[in-house]
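Below you'll find only one chain, the form predicted alone, shown as structure tokens.
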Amino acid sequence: MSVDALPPLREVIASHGLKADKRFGQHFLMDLNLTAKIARLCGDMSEATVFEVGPGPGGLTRALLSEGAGEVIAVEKDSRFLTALEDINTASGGRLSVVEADALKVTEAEIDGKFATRMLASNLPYNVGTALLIKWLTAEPVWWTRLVLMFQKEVAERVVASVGDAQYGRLAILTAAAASPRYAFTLPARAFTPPPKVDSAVVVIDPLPADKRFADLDALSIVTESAFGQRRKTLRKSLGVAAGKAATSSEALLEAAGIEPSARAETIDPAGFMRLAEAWRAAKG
């Protein structure tokens, strides 16, 4: 049996008595045309190990394998789905392996894979999508060559936002410092079972070359968390938490970065925040 000859996903879900669990932010994408569209955003996967987080009953998993992934490693913490995923592994000729674990605690770079090229494609659980993206963006070494990720639409817009956009904030800055993102397409809530309360969207993220990637993402994370934690305040006031961690003042950090103390976080572009991060690191020593 091939992957394409497997029973329809609805039949699989019914036969295994599966249902989405709200605790894990699960919503199943049943339309195989949409899952194939997402898989194709990965590009050539024939000599790649593709990681997938939260495969559930395996809709996107099937698409990745059908579209030619050399290998798929699925990270799934919900043991209810393991039997259905094993059926996909058998149909794929052993190209699927499952790691039963919490994706937030997995170190992907240490997982054995058959290929040096590593990608990640996932319909991310709504409740951990942002945390997982930050984990992958800040990973050292950078183990991935492309991320194809589905988020709530609002989160996807935050990932690709530019300074001046209403959605611009910490997530856009961290992404811009490490990668080049693009908004691929929107998926309406009705495409999922059960339908969530909001639409979703797929974002494609490619890593920046090493010489263009910001070197101190930890410092950048600290200053952006502080700056955007109190959006309505000026940076002189909102940077207080970060400044305290470096035993300095907000004014000193802003002066070193060449930023007006009266400015607000949403008006500063990623390059400005990178200068702030460098100033913070220099102050901390």
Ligand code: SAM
Contents of the next structure:
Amino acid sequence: MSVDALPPLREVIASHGLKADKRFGQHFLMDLNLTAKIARLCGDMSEATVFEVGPGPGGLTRALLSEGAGEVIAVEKDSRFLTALEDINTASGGRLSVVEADALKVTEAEIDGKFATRMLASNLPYNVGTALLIKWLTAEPVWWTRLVLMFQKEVAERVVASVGDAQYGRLAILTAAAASPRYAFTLPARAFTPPPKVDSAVVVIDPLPADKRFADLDALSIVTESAFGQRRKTLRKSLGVAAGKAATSSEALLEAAGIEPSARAETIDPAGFMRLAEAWRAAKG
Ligand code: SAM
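I would like to compare: after the form predicted alone, may I see the structure of the form predicted in complex with this ligand?
After this comes the whole thing, all chains and molecules, with the earlier chain placed first.
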């Protein structure tokens, strides 16, 4: 049997009693055109291990395998899906393995896979999407060659935002320091079963080459958390928390980074925040 010959997802969900559980952010994507469109954003997967967080009943999983993924390793927290996923594994000729775990606690680089090239494709659970993205962006060494991620639309817009956009903030800066993101397409809430309250969107994220990646993402995370924690205040005020952690003052950090103390966080581009992070690290010692 091939993956495409498996029974329709609706049938699998009904026969295994896989009703969506809100606690796990479960909204299933059943439309084969949409799952194939997402899978194709991975590019050539034939020599790749593709991680998927939250396969659920396996709509996107099937698409990844049917679009030619060399191997899929799916991380799922809800054990109810394991039998349905085992059927997909059999139909795919053993190309799927499932890790029953909380994706936030998994270190992907430590999981054995068949291929050195590793990517990740996922229709992310809303409640942990941002935390997972930050985990993958800051992972050392960088283990992925591409992330294809579906978020709620508003989060996707925050990932790709540039300075001057209303959605610009910490997520855009951390992403820009480690990767180049692109907004691929929007999916209306009605594409899912059950439909969530908001629309979703897919973002494709490629890592920056090693020499372009900002070296101190931890410092950048601390500085941006402080600056955007009180985004309407001037940086002289809002950087106080970060400055305190390095036993220095906001003024000293801003002067070292060449930024006006009266500026607000939302007007400073990622390069400015990287200078601030360097100043913070130098002060911290
Ligand atoms: N991939 C399926 C699809 O596209 O139809 C389901 C996507 S659904 C939005 C999110 C999935 O993530 C669910 O299967 C849920 O059980 C799983 N999940 C939620 N939190 C998780 C976590 N912390 N770790 C791993 N899986 C999680």
